[in-house]
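Below sits a lone chain in structure tokens, taken as the form predicted alone.
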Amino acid sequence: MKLIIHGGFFSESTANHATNVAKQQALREIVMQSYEFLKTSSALKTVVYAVALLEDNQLFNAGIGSQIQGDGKIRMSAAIMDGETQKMSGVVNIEEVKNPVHVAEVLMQYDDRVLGGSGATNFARLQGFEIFSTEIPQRRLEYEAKLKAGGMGTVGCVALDKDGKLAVATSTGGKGFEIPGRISDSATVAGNYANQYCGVSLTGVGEDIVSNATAAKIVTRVTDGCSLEEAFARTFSELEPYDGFAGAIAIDNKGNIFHQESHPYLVFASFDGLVLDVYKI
């Protein structure tokens, strides 16, 4: 059994040294406490599981702490996908749900897999989801003085599970102050996907993770037989012409973990029972 969580770049704090160790402790306890929840539960169930941990933490970009977008609403995207059945489900921009990869998670179960906008909004609350404002002092701060902290955030979790499953969770609260209407990376293939070899969660600028559909092509390097680490190099070698900013993490169906960057500061732990790893600046 294998995990790997990310908390997006440290782009919004690498001035606020407390709140950086202050992520990285969430970040540990999150990842211990979602693997003694894999020990139990499957894949797929535990990517939804610790992903929902990472929403729920105001110091993270997804859920609870989303950022603005340049109406003055709060957007959110969220997928999964389960390797196995190759099945993907989610959302985008939908709005003031507690977890919004938790509706991803209900959303598993109908045809009609990934739902926009107010689509998906009234689909949650259909659901039974009650409507939540994930909206913090800070990022209305933020907003009003017309920052442009941590538009680099976003939180995901791959996990290989007992029975060599792999799933992946991916959630963000966009990059803030974008145009309304604008789509991530997050729910789509480009930024959450997953097979019976590899499963890939990233984060960065969604616009480069699509242009490059970096997921997508890491997973399909692997199922051809590269390494993680051949994979991720000659992916990453192609966001380079246009400087595309990306983070990603990744398990193998062999239970190798690995992370890469192009640009420093990306916050991820990783946990397999023995070896706790934990990103330090």
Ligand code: ASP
The other form holds:
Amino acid sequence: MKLIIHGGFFSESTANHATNVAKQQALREIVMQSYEFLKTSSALKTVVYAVALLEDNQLFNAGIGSQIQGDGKIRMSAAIMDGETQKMSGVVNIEEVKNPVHVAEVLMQYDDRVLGGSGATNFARLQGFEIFSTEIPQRRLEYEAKLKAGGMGTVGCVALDKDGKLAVATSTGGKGFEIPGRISDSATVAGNYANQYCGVSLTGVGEDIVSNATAAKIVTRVTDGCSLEEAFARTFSELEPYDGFAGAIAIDNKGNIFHQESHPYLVFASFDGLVLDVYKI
Ligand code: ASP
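To complete the pair, please output the form predicted together with aspartic acid (ASP); the form predicted alone was given just before.
The next block holds the full complex; its first chain is the one shown before.
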């Protein structure tokens, strides 16, 4: 069993040392708690569990604590992918639900794979998700001061379960101040992708990640025989011509855990039952 989670990039400009220490502590607790869950659950259930915990923590830009868009509203996106069945489901620009990843989980049972905007929100209401404001006062203050909130704090999780199955989930509040209707990479195959060989979750500038098709490319390269190191090195080198900003976490079906980032510092934590690796401040 292997587990890796990320909480986006830490921001040198707006986040202070105390926030980064708190993020480090939160990731440590969530990866350990989720690993306990993985002992008796599937990879798919575990990635949903871990990402919901990250969404509930207002330190991260997903669920509670999401960034505010250009028109003053919060719109969130989340997706999950089951590596075994290669089924993905996602919601894009959903409003006023506590856990977008839970809506993506319910959608997994339907034929339609990704829902957007009011369609995603209506679907959530029909499924019994109550109206819930994920806005926190700090984000409103930042919005009013026209400040970007504490950096890119999208969250994600990749898990390998005891049956050797992989799954991935990713959730975001977007990049902040975007034009309403802008689509994040998080609920696309560029930001969140898995098959039987590998699972990958991204954070960074969605436009760069979509242009690079990052998660799908890394997974395809591993499927075709590359090691995680090679697949990451090639894919990240393809971000360089346009100075793409991205960070990714991954696990392959042999149990190798990997992460790489184009710019420091990716906020991540991994655990394999023995070794706990948490990003350094
Ligand atoms: N990838 C996200 C987006 O562009 C932002 C992030 O990773 O924080 O919407």
